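The data below hold one chain only, encoded as structure tokens and taken in the form predicted alone.
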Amino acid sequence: MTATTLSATASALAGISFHSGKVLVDGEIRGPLSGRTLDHVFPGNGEVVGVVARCEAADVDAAVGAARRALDGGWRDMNVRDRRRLLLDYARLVAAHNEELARLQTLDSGMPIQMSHGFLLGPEMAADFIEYYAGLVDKEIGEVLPVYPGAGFDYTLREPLGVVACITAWNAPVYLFGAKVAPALAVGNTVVVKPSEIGSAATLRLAELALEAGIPKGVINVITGLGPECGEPLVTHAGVDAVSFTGGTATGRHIQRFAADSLKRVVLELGGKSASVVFEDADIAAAGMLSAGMVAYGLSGQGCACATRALVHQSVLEEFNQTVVSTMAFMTPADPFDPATMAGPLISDRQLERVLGYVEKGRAEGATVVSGGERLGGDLAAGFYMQPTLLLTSNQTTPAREEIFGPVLCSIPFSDEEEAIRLANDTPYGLAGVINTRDLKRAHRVAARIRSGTVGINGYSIQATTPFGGIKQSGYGREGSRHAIADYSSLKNVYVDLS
């Protein structure tokens, strides 16, 4: 695809509604308590299209406090069968509002419309983890334990933590939304989202859908602004009693010691350096489509789970490097909300200054660049955009050993399934990572090997019925499946003496 003027672009903005600069605490959606606002610049184009609320202490006070009523008003004791159904109502509208959400969506990051609307990270998928976690409400049963050496009874129960706060990041969140709010609310707690201060417009009109479909008002509150003037007064509020956080791991690091003084639960899901293990006998086209896609296609390469280093047997390292070539040449960026385009811009223009830092940095420890690298210009020049870039190089360089959040992939050769695992394994992080190979011996054995919270067998998925998180710098705690049910409760232990 060619670069293309941005028509679509002109014509979504003019027909697209939202609340600019609004929050919603308490069922009402107002303007922050300070009246101040940060402009919202939209990275496709460049240009302000929008405010964002910039909340502090007062406003962050108002949310927890709502938050707080709703939780002790009714929300945490209503009956299974009542939640169950108030959350089925919510996935079904939210899946109805599948081309407003989208479009803003777009609106917020830039995320291609066609990714927008798609399954993985769309308006579909948030109503799927809503629809999922809906459907464990009545079935999060306790356990009746043994006990001994007298007669007794003895049971768990699982019980929510009170008031969360979900922090969501701005790369996609709509999918954000649904894997916090929905597990969070299933069991009985009430929420306060601070989506990113680059864009919240999705956000705000997911919890005010929720409002749509019965939930009660302070349930569900949206406040937004910068991290030390909102972020921290949310995190280290009395009244907040756990945390889950989506985002950088120096900000993840941040969270983590805000919360040690009330030693509130933390769950945290961070940066990666996820590793694409391309074995000599595995399909070559689809391991290079599939590792040019997670660094070019829809977000960038703005994504903590995609693998941004492949390590490919030197044996095909030519064949694969030339598949990856030519599946980026097919993926350049172009106007997010032509439907026909795969790869949007970066989000900003200092992250754009960051990732091509990344490569002049590679260069010059001696990385190969093999195509891409450089900014885009001509129609798309006022965006962010850059090319999709593949850099042969050393797992020892920076931007082998960084997280880079931009097109860029490393390709890195290894010798032999040692290697591989060794190299899969040199880094700080442990989010993702992808095997590809048709020897089912071998793909299970390097799986146990690789140190990372998910691994794909030639393929990787995210979805409402897994569960999803890092190990390391990556964080810790789960999204999706039963298993977040853990993180989101506290398990009771109740005796009962028979003697």
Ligand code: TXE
The other form holds:
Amino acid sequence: MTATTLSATASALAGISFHSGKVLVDGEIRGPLSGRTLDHVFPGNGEVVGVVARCEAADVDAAVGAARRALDGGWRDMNVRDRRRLLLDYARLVAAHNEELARLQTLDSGMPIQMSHGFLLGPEMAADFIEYYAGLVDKEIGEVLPVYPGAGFDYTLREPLGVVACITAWNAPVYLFGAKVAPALAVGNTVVVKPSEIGSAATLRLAELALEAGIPKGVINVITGLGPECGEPLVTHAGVDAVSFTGGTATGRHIQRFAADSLKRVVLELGGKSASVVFEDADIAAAGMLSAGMVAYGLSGQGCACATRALVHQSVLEEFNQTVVSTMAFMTPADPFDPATMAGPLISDRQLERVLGYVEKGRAEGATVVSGGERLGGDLAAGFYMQPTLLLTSNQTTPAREEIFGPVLCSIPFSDEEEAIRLANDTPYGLAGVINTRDLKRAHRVAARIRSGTVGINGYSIQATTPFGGIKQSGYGREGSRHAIADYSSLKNVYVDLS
Ligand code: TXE
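Would you generate the structure of this protein in the form predicted together with the named molecule, following the form predicted alone above?
Below: every chain and molecule of the assembly, starting with the one above.
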């Protein structure tokens, strides 16, 4: 197949221009010092659409040096009014480039263009993060504290950490850029962003817009490359003061180990295996649509917060599963650049094979494939598409226990509230969760007992104003809200003796 069989992709690719194989260091868009690149494969049709710079230690050094100079050269000590205004100008510019950034995000990740444009994961969300944290620049600055018994007072100063490395995943590059870079910059840090080696076009453009908004060169630098060649030298670099990471749990463990020698601050936003608990009194149709949507719509299950286990009261299991199957049928993957498309491809052939392997493993362990489970052919054969899949299983099979990162929902029956809570918590992860019930007391009772960083009741939402992050193997630290400021700053205490 060529791109011509996906007509929306063919016309989008003909019209997109982007920085192929480039980095942004010290205000300059240029090729990597290594002189090496990696192919940028578009998951919608399997074609190479450009290249990604394959940076190594010398590039890391240059980017960290530029960030340090920008930090010491004015960004850290800029008066808060100027910094606030620059960030607000930047937020406006990002929002004004919604169309262009959304297309680049789809090019990088295969995310359907309607979701790339949407508020949840699109440029408006990145703009909202920047605007929200611009509003905190002159507010999250410290506090005055009482001292006794003598005469005196005490105050705290919230200070930047220095140079922050922001290492991001391929699944939502625009959202992740906003969630990490905005709070880091707001408190006066400078950043080196390392997006996934899979696609860097949206991240580079976001950083370039910062320069156009008047943010000084070196405040945001972008380098790209493989984990061991580029990510590791960045994490271990003596000039990096903190690391904010989103990606797989195994990589998160490596990063924590690499950062241990220098004791630099680490924030880890890792994987999940969240549960949506469906009680017998819930709106079953709404719960089924929500569950199906979380694994079939948009990212095709390639999101850390997706509730990929549905724990369903046995009395409503059949009705729930039927709703899921019909909703999934409605969300059959298609050309991600077509505005009508609700679900896109998986990120790579390797990832698709891995997900199909989980379905097979589940089958061998006794799970029933209620619907889906196959790779899509025809016009979509050259891309990485698979049918949204419903498995009926216990909580003990491999697909119910491991993060699959694909459109696979595990439907798991339970018989009472205690069992539902036990199953929801019977996972190494602790990122998100949903409780579906019309019983107000039960909703809050169960929300308090689910061991995770976030929980939704009859729905789920993440935004700039609310804290998002995990516990257990899902990592630690928070993105969004004023609580994230703590992860990107240190608190200095100053005592004043008035006696
Ligand atoms: O992530 P990686 P991948 C999960 C999901 C997925 C799996 C692997 O289960 O199947 O992780 O995805 C950089 N030092 N999530 O391979 O490898 C890497 O270059 C420093 C969950 O894409 O963790 C990229 O920029 N950096 C997740 C980033 O880390 C390193 C989103 C993420 O890559 C590095 C994505 C190293 N040694 C995947 N190795 C979520 N939480 O949403 C890699 N990197």
